[in-house]
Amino acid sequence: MDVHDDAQDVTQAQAGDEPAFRRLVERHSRGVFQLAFRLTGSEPDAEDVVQEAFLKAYRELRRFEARSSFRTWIHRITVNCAYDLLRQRPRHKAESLNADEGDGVGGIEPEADETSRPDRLAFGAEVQSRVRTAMDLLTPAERTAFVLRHFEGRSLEEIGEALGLRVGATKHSIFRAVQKMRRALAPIVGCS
């Protein structure tokens, strides 16, 4: 991706062309969706935070300053429209404890070579199935705090600044869930 075809769609879809950005839509639609898809381990509700993002990306293009990347500025919009959709989720549905349950829609595909074993397969399904149960029992916040800086890579300043918390408390969440999540990883993974 060049931040410099970003900058000129930009400037373009700020003055009304429709098909510059309708070119930062599909640049970047792809990682929109793999971070809202982290964000709330819904295929379905990852589609409509997408569609949220780059619905309020367009309402507020004219307002965009560029003293982020275009990148930086979706997916921290995408972070809040995730963030919001996971506030006004009911939290821990009791069926959600069941690692079998589903469509099978939604959760982290195990990596499937036609090489690997089936006791490989059939462990990396059950570690599937715990880390969505896991992320599952999160907050939203911790959730959020946790994909952005564990499969983000996002800074704690970012992650606080798309939370709307000050570093300690963006730490203390990242810590919760870290803790969370290794309670519900250890009986199979070891830790304690």
Given for the second form:
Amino acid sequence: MDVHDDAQDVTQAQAGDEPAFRRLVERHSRGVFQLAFRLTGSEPDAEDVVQEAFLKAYRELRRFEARSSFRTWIHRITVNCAYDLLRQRPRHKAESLNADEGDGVGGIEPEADETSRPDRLAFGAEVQSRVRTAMDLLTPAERTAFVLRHFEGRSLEEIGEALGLRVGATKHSIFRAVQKMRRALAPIVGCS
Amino acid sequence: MNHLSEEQLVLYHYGDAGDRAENAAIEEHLHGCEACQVQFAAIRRTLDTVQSAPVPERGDGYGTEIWMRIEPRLAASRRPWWQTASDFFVPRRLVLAGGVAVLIVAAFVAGRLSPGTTQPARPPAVAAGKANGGQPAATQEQVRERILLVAVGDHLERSQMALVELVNTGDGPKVDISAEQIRARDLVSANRLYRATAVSAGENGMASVLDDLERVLLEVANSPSTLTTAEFQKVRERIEAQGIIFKVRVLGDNVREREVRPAPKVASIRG
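Same protein, the form predicted in complex with its partner chain this time rather than the form predicted alone?
Okay, now the whole complex, with that chain kicking things off.
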């Protein structure tokens, strides 16, 4: 990907050149999907978010002022779309954890020494399953804040702006996310 | 220094524990405290595990695939909003919409004020049982309230759309808002009816937002049709400063949620 190409395509797309917008979509779809999947944890939801984000970008393209890169802009739109979707989604699992904090996640019993199991593939799948479950325990704000800090390396200020939170509340959301995941993953990662 | 808290360690991991001095203090403590080192290592193990979670792969053709999916929908996005709006705001439909609003509100108020609902000393079985036409009184009330919620929900959605589009317009040295003014005037009329109904129903929160909305709509309706960029900017700033779009959106969501919520045994419009 070339930032210069982006700038040129954005200018052309703003002038109504549809093939230029198509090039932007083709260049950024995979990155947008990756972010959308991290945020939603679901392939169908991530697919919806990707499409919604590009449609929104198309509608708002006239207002894009190129103060940030197109990538940063489309990722910001993606975060908004995903955050809206997360807030609409029921969160039964999180409620069950909140009602019973400290007990970890039910369903998968810890084993004495997971790393010594011969079936490493199965263990890997179990780890992935637990990570997914742990992520599903987070509130929309916690999940978004965590993904943006941990995977995207965004600053607290940027995250706060995206979520409408102050820096202190953003920090707390990130901490709560990590804390919940530590509890959920303790059986396989170890508590201490 | 006491042991570091879990929160301090997590934030330290991301470099967010505080200023340089606070970070240095944490680092120094960690250096000499085995218990905190163990705790910190456990946090990092958790985060490394989370990091290892894979994202499903998408091939090289994924961008083209997305383009094919969204391309047919771009045409709708290309259509200027005033064309879409004009579909709804043709005079005949405006008259119809206004008439419907009046009927809904009138039916709601009539239902609230009709003597039948205030007659005292009915036997409990009758009071809780059948009213006109054999329909339970509570059901009639629920239906009236649901109709009102649907109408208010639609009104809020239209108002939100109008305001969002208004604040997002305005390129060039002169800004023509004559079309927005027509929409605002129409919305004001319906808004007055809904606000009065909300007041009579004891829906103070709803009435308050509708009151704020009405002021903004009136301001737009009574502005000159053509504004300079600076004048338009002031209108936009006032709308944004009042947070009215946000309030309308929240109330709209709330109303929509109540529309689909299963009705309680004895319905009440007070949420």
